[in-house]
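As a starting point, one isolated chain is supplied in structure tokens, in the form predicted alone.
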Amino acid sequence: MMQHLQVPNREVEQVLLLLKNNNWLADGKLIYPSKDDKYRLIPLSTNLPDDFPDELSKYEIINANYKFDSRINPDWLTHLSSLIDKNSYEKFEQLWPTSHEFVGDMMIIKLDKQILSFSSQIANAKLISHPNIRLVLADHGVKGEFRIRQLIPIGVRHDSQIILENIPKELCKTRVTIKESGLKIICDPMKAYFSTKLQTERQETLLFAKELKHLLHRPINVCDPFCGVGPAVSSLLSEPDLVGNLLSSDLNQEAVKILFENMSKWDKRPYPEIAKKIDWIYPNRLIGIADALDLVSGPDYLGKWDMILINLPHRTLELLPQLIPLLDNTSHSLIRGRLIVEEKEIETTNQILQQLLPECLINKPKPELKIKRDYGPTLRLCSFEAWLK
């Protein structure tokens, strides 16, 4: 017997993709239908967190019997060992890449510079222990004023055929459709990156969305100012008459595109198919190309906005002050950030936090650094929430 998590079948898709995202999926165990067949027992982990995430809260956890997945070993290192030299193996059995993030039907790895000399191998045993990829990129960092990330395929399947050499550009495609939060996003992250494992962060954003409606009581107006292809819109836009005026903006020509690709989708209304800088596209929608620093500089934008979404981490606590004229000082407001900090510094990074801050609501919490994950050895990428007066 073990845990599973009990799902209605039409939601599957998007509960295995959090618990992929997270590790919370049990190795070599079956999804399997319920007995009535109006649900799918998922496997879960031993390392599923006490703290369940809100938005897999609703679905019952019961006890039943686990079934092994005889199909396929999922245990890529066991391939991986098969793969290369026995000496190779142990020499670098740290290296290994313990984590890996999925993108529709690709997969992103980090690989240590020690380690690049089996890229093919280790994709090869990726791609054989997750027979649903298509594709494996090796993350090298990002680049460029946008950070876009610098992804290099490593391996790729075709027609049931592993290629790890001379991959041909036809089938390295990274346009993908990901479905989060109940809408699809389509995304290209050599053009626009975001991460599917900040997943549950968007879910507890649009919950600090709706309390924040349910204190204004009326829709409340947002500000997205480095909104990529629009992944946080998207979580605050599945709930009917939650967003009032949205002003959704970035640098990137690219993700713009693609933003207003989406937006077409989430809005069920046409928008423009090419880039343009920010305008009014319908009364409510203030979207396409900017510099958030310039959108303080125009009086149209400035007290306007009853939440803003810093998603800028790197560059946070200098944007902070610059960007909090954009919000309506005569009523109550939020603004949920990310930063990525030494873990050793979070509690001095809270003191600068809260001095930057204008007064804060007395009845809310203070604003402080909460770890979401792992950035590097001692990096901490972390999240705040500020409910100003």
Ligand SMILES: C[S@@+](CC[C@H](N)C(=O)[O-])C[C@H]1O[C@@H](n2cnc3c(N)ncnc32)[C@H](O)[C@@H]1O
The other form holds:
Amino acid sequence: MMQHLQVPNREVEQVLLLLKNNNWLADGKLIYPSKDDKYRLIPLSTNLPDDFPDELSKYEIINANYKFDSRINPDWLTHLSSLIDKNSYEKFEQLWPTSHEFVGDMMIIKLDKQILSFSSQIANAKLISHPNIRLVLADHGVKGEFRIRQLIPIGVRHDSQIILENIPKELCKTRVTIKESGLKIICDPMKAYFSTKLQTERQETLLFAKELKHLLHRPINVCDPFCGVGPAVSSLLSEPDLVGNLLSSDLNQEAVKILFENMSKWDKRPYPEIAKKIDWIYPNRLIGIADALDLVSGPDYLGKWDMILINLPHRTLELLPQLIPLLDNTSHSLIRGRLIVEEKEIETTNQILQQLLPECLINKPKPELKIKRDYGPTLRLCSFEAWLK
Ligand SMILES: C[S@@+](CC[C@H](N)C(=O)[O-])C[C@H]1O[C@@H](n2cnc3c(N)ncnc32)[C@H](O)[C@@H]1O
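In place of the form predicted alone, output the structure of the form predicted together with the ligand.
Every component of the complex follows; first up is the chain already shown.
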């Protein structure tokens, strides 16, 4: 028996994507129809979080017999065990990666230092067990101001061959188009920050944005000054009449170049082909390269935005007070932020957060950090919403 999510047939595609992106699908087990054929039973992995996201908590989790996927042996560890000697396999049993991230036809995995010498065998086993994957990349963490992941290609599939050594550069293309909630997003994780794991966060942002529109009785003006390639605005723009004016900017010009490409699709009108300094591209679109802190140094952009997204989690507390003047304080507004904090300091940080913010709306919950996931042994990646008067 194993836990399965019981999902109405017509909602399966959407749910599956969310489960896949978060690595919550059980490896090597089949999705199969319920007895009455109204639902699909989706096998769940054991690493489900306690706070299952809202959009999934509406489905029932049931214990049901699991069925093996016999189309291909998808258990990558079985392949790995046949590619390395038994002693090494057993010695490092606890360290073989238990999760991965799919970005288009690429798989990104984190490898413990002690098993780096087995990178080729790991890539080989992953490529055998996931026949639709083209490129496997080892993730050496997010670095620098632009928060770009250090990704090392460790295996590629080309013309049905798996190449693990001296991988030609031209086969390591990392620019891909992914589909999220039915929308296409161009990204290149080697040039600009992008994470499929933030999909749930983005869907929550969309719900908050709709709530704010409801409060204001008009389309909202959104400011995303750390926008990367723009995934957060993609879902907002897909909702008719939700966004009025939009400021989307980033310090990384590679991110802005891709953002322009994405915007031309989402906004259905042309955007510049090269990255440019922030400017009004259309009367309601202020887009381009900018240091978020420079946005507040001139008066032009101040007091104009109903919702600000602050997604630079290691600097949020420092940046928050400086960005507040961007908000339109003549009506209700919302700050949605993410930050990394020691778990034992969450309470103190909540107090600091509340002191930094202007007066909050009384009929909304106080801004408080919600743990989203671990960011190391003691650090937690959290998010918060602050509804302001
Ligand atoms: C964690 S990423 C988030 C990107 C995007 N919001 C997303 O969800 O994919 C943070 C982004 O902030 C950008 N950044 C870092 N410092 C910045 C600054 N001072 N001003 C503007 N953007 C900055 C980085 O280039 C990066 O794209």
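Whichever C-alpha set is largest while still superposing within 1.5 Å between the two forms counts as the rigid core. On a predicted model such as this, the values are computed, not experimentally measured, just so you know. Numbering follows the first chain given and starts at 1.
- Remark: with the core as the superposition reference, the CA shift of S331 between the two forms stays below 2 Å.
- Relative to the superposed core, Q322 undergoes a C-alpha shift smaller than 2 Å between the two forms.
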